[in-house]
Structures are given as C-alpha cells and as structure tokens.
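Listed next as structure tokens is one chain, alone, in the form predicted alone.
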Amino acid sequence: MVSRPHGGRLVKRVATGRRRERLVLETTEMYSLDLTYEQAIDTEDLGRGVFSPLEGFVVEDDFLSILNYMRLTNDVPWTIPIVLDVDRERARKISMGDEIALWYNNVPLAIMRVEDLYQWDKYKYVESVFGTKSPEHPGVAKVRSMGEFLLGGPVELVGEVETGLERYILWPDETRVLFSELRWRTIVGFQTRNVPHMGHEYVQKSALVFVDGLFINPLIGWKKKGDYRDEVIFEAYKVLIEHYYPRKSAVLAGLKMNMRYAGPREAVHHAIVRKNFGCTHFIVGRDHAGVGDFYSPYEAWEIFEEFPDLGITPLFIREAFYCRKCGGMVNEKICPHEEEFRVRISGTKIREMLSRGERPPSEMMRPEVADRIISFRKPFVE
C-alpha cells in the first residue's frame, strides 16, 4: 500500500460549494494581505496537503523547534519552517484571533486564522536552515529581504494559483487514488526541474527495479533565464515515458512548490512532501537542493541518518555516465575503467546543442526527447 501521510493524516483545507461562496464574500470585509508568488504557492501547498501535517503557517513554538531540533513540537520530523512574513506596519494592524484574507493577483486565495504573531531571528534562521549567513547564498539573500514579523495559523483555500499548466498537476489526494488504481504498493518519487537526459533515466530505472512504480514530479514555477520552460520539461518526459518505459510503470505530474536551496534540510523536506503524495521511496540526488559550493557532495545523503522515523526510504544512487568500454550507462561503483572511456553528461553542453537545434549525442540524451525539445520555437526562458 502507499505510504501513510506524514504525521498520520492527510490535510485538505479547501473550501467548496456554498461555503466557498460565503467565504469569498467575507474576504471583502476582512483585513487583506497581498501575497507574493512564493507566499501564494506555500499557501496552496498547505491547503492541499503537500505539507501535511501542517494546516497552516507555523506558530513560534514549532518554528523554534524546527530550527533547533528539525522536528515539530510533537516530535514529528520537519526540517524547514513554512512561514508567512509581514512588515512592522502590517503587523500593527493584525491581532491574534483575527481572520484575514490572503489575496494573490487581485483574487482571494485563502482565509487565515491568526494564532500567532511573532518576531523572528533571521540570523538564527539562516544559520540553522542554510548552514551559512553568507549573502551569496540565494536563500540567505531572500530571508534578509523579508518582513520582521511572522504570522502563524491555519489556512483554508478559496482559490488557486493559476499557472496555465493545471493539466499537468495532481495533488496528494489525487495521486493516492491513482497509485491505488494502478495497484502500486511501493512507489519511488523523483523530483526534477530539467528535461530528462540519460543520467536521469539511469537513476530512475535503477530505482524502478526495486519498486512497483515511478512518480516523476517536476517543479512548476519561477525559472531563471536559460532554464527550460515548464511545458518543455513535461513534453520531453512524456516522450521518454512513451518510448522507453513499460506501460503503467511511471506517472508524471507537476507540483507548484518553491525551491529554497537549503541542501541537506531541503532533501529531507522533499522526501516528506513525496511521502504525502503516497511515495514509499525517494531518490536523493548528489548535492540535492544545493547551490554553489555551500554543501559537500554527499551531505544531503548523510542527514537521513538522523531520521530513522521518517517513514519514507531514501535511495542514494550515484551520478551516472556512459562508459564506452562497458557499453552503457554506469556509475563509479560498478565501472572499473579510466576516465578516457567515460562520457560525462554535461547539462551546459546539452543546452548549447539544443539551442542550436542540434541533437546531443545518444550517450547523453534520447533522440526522441531531443527532437521534442527542438520542436519548440522557444524551449528556454528568456
């Protein structure tokens, strides 16, 4: 059977029918906060159960417990606080016990009951979550720009964050039904923000040997210049699954979720999220969720030793390359040959070739995948 939700219960705080209609009307009379895209995504993930057992933004006791012990106050593993920040001026207008409206793009997204309003130590936060105070770390820079106060309390969704990619998205209550219909008892999750190359395929199929099904879960959202567009990522994976995966062995669905680049802590966070989707296993990449040289290559693997009660099995599969002497995709654990025989997969080289309309070598990328990417007039974010 699929995994139990983290904390034992799948959260779903989504207003429907007449209740939703009533709450939407009430939002016009409440104190309102306009959310950034990142805040809106967190709000929707909370309401949809992606962050179960959290029902809303964390209160101060849980916030401090996460920073100090990587656990909620009830001892459930949790590594990254999900927070909603406000500046001092807005904080003065909000009191504990208030119900406030959270808006995004001029549309009401959720109602929040404020159970806590507290100041936070940003230096303590970045040191605990990112392991550094360096402004060169994108997470540190982001935290420094945030408001001085945090709001804690449950949310109830009355809307959604529209991306134009809704056809690709499944939420935890939906994937759990789908996995059961497929009769998958064991499922491995794979997170990505890129189109698939041969290294990705090798890692996924290595994991698939040991489980019933593969859940490929690309992140939808903000991309920097030069990244692959979301639709390109999905179309490339659809081609790969159609031509190179057994029927009903893989499910592809997108997730609107923010990247924080918190390295080891975020690797655990990503595993918990996929546990909520129903996964029993999760592929943890080398330098998972890392950025620059802030984390050692296998630091994201080592942190899992601290969570024997996580409830999802991490899979550590080494980076793959093509060996001309072995005649296939391998990794350093199983290939004895020298570097001269190894074809390393370079994401930069693949991007450069695709941008010129050229197919990368078959040792790097399946030709069908390359052709689908090239078929897009603008495959990259500009």
Second form
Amino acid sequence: MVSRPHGGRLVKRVATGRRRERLVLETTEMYSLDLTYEQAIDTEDLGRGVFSPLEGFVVEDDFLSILNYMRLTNDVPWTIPIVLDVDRERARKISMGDEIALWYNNVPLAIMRVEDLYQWDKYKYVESVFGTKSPEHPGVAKVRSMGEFLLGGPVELVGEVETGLERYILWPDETRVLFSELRWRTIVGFQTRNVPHMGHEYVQKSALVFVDGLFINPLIGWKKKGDYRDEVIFEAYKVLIEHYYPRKSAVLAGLKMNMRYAGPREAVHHAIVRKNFGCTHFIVGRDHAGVGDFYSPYEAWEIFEEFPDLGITPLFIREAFYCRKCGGMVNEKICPHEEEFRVRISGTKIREMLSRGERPPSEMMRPEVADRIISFRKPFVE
Amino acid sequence: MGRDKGYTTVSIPTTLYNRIKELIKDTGFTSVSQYVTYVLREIVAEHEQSKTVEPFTEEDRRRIIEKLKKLGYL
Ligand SMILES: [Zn+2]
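Okay, that's the form predicted alone, but what's the structure of the form predicted in complex with its partner chain?
Every chain and every other molecule in the complex is listed next, the one we just looked at coming first.
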C-alpha cells in the first residue's frame, strides 16, 4: 500500500454539486476577504489535502506548538504554520464563529469558518521558522509585509485557482489511486523547481534502484522573472522520462505550492506533503529549500533526526558530478578522484548555454532534453 | 522548552530508568525523558500505521481512474 496520510486521514474539503451551488450563493451574504495569490494557493492546498491533517489555517494553539515544538497540539509532526493574515482594519470586521468567503480574482474560492482570530509575534515566527531575523531573507521580508492578525479555521473549496496548468496537476487523492493502480508499494518523491540535468537524473535513479516508483513533483504556478517556465519544465521532464526511464517507473505531476525558503523546516514540510501524495520515501537535497547562505549545506538532513514518527523515509543523496576517471555520474561518497577529473554541473552555465540556443555538454544535460528546451522560443519567464 | 504546559510525567520502573541512563551515555540523547519520547513516538507511529482509512468511495475511485486515463497516466 501507498503511505498512510499524515495524521492518519486524508483531508478533502471540496464542495461539489448542489452543495457547492448553495455555498456559492451564500457567499454574497458573507464577509468577503480578497486573497493574494499565495494565500489562495495555501487555501487550495488545504482543501485538497496537500496539508493533511490540517483542514484549514492554523489556530493559535497549533501555531505556537509548531513554532515551539515543530508539532501540532496532537503531537503530529508539523514544521511550518499555514497562516492566513489580515490587517487590523479587516480583523475588526471579522468575529470568531463567522463564516467568511475567501475570494481570489473576483471569484469565490472557499468558505472559511473562523475559529480563531489572534495577533502573532512576527519575530518569534521568523526566528523559529527561518532561524533568522535578517530582512535579507525572502521569507522574513514576506512576513514583515503581512497583516498583524491571523485567522484560524477550516476551509471548504468552492472554486480553484486557475493557472492554465491544470493538465499537469494531480492532487493527493488522485496520486494515491494512481500509485495503487500501478501496483507501487514504495514510492520516492522528488521536489523540484527546475528543468532536469544529469545531476537530477542521477539522484532520482539512485533512489529508484530501491523503490517501485518515482514521483517527480515540480512546484508550479508562482515563477519569478528568469525562471524556466512551468511548461518548459514539464516538457523537458517528459522527454527525459520517455528516453531514459523504464516504462511505468516514473510519474510526473505538478503541485501549486508556495516556496518559503525555510531550509530545514521546509525540507520536513516537503516530505510531509509528499507523504500525503502517497510517497514512502523522499529525496532531500543538499541545502534543500535553502536560500543564500542562511543554512549550512546539510542542515536540512540533520533535522529529520528529531522525527522518528514522520512516517516517510528521507533519502539523503549527495550531489552528483561527472568524473572522467570513473567514467560516469558519481558523487563524493563513491568517487575517490581529484577535482581535476570532475565535471561539476552548473545550473548557471546550463542556463546561459540554453538561452544562446546551445546544447550544454552531455555530461551536464541529455541532448534530447536540451533540444526540447531550446525548441521553445521563450523558455524563461519574462 | 519545558517551562510551559507542553510536558507531563509518566512513571517507569527505576530499574528501567537506570538502564536507559546507562544506554544513552555518549549518544546524542541528553536525558532519559528525551530518549523515552523518541522511542515512544517511533513505536506509536508504527502502531497507528494499521489504523488508516482511505477516504474514497468506489465512485470516487472510478472517477479518479477515469481522469488519470484521460490525462494519460494509466
Ligand atoms: Zn571518480
């Protein structure tokens, strides 16, 4: 069987049919809160069970428990509070016990029952979650700009956040059925925001040797200028899988989820999320979910020692490079040779070459993958 | 950490306590409590494993399989 959902039960709070119609009508009589794109994504992930066992934005008790102990009040591991912030003016218009409508892009996205409305200590939050107060950290900067109050309570979806990428997306209930149909018992999850190079392929295949299936799960729908476009990432992976992965050994599907750059805590969060998708194993990279020099390269590996009850096995696989003496892709653990024989894979170099329409060296990227990326007139977000 | 209401006491035999104290010398564990918590969580999670309920009805499952086929996953 695929992995047990986190906390024991897969959440699915999506209104359908008559109920949905009725709720949408009722939204006109509720207090309306317009969400930012990021808040909308969190809402959708909550309703779709990506953050099971959470059924909604966290209430204060859970919020504090997560900051202090990295666990919910029921002891289930949880490292990043999923919060909905409002400013003072809006907070004044909302009371505990209210049902409010969450809107995104002029369409009702969800109904929320407000179970808690509380002020939060932003300093405590950033120190606990990001391990720093530095405004240079993008997560800290983000928190600074957020409202003074948080709303807690369950959400029920009545709509979705449209990104034009729907054909690439699967939700946890869907992948769980898929994995069981494929007869996979052990599944390794891979988190990415990038087109695949040889290093990624090496890491994925190292894991695949020991499990039934590989779940490649790019984060999509929030790219910044200069990033590869979501469609490019997908098409590049499709080509890679078609040419270099055994049939029925890999599933590729996207996930609309925010990046928080919380390093170690976010690595655990990413693992929990993939557990909900049905994964039994999760690949944790070097400096996973890190940014700048805020975390040491293997800090994200150490934090897993605190969770004997996580219910998903982290796989720590070192970065790969090509070694001319070994004659293949290897890593520090298995290659004894000097630096002069090693070809390090550089994301920056690959990007530069691709943007000039050139194939990177075959030690860095499969030619089929490179060609597919180059075939896009505009592979990068503008 | 332990100053708020996040902790409570359970009793274990003194002999077991001493045995654990001996065991965790020169390990990453700094106290018997820390060790006991770690081990309990590991075992409790294992016991919970057998209590999983998949939330799908047959109808849900059928609909999901249809979608998966349409998208080319199956
Ligand atoms: Zn070598």
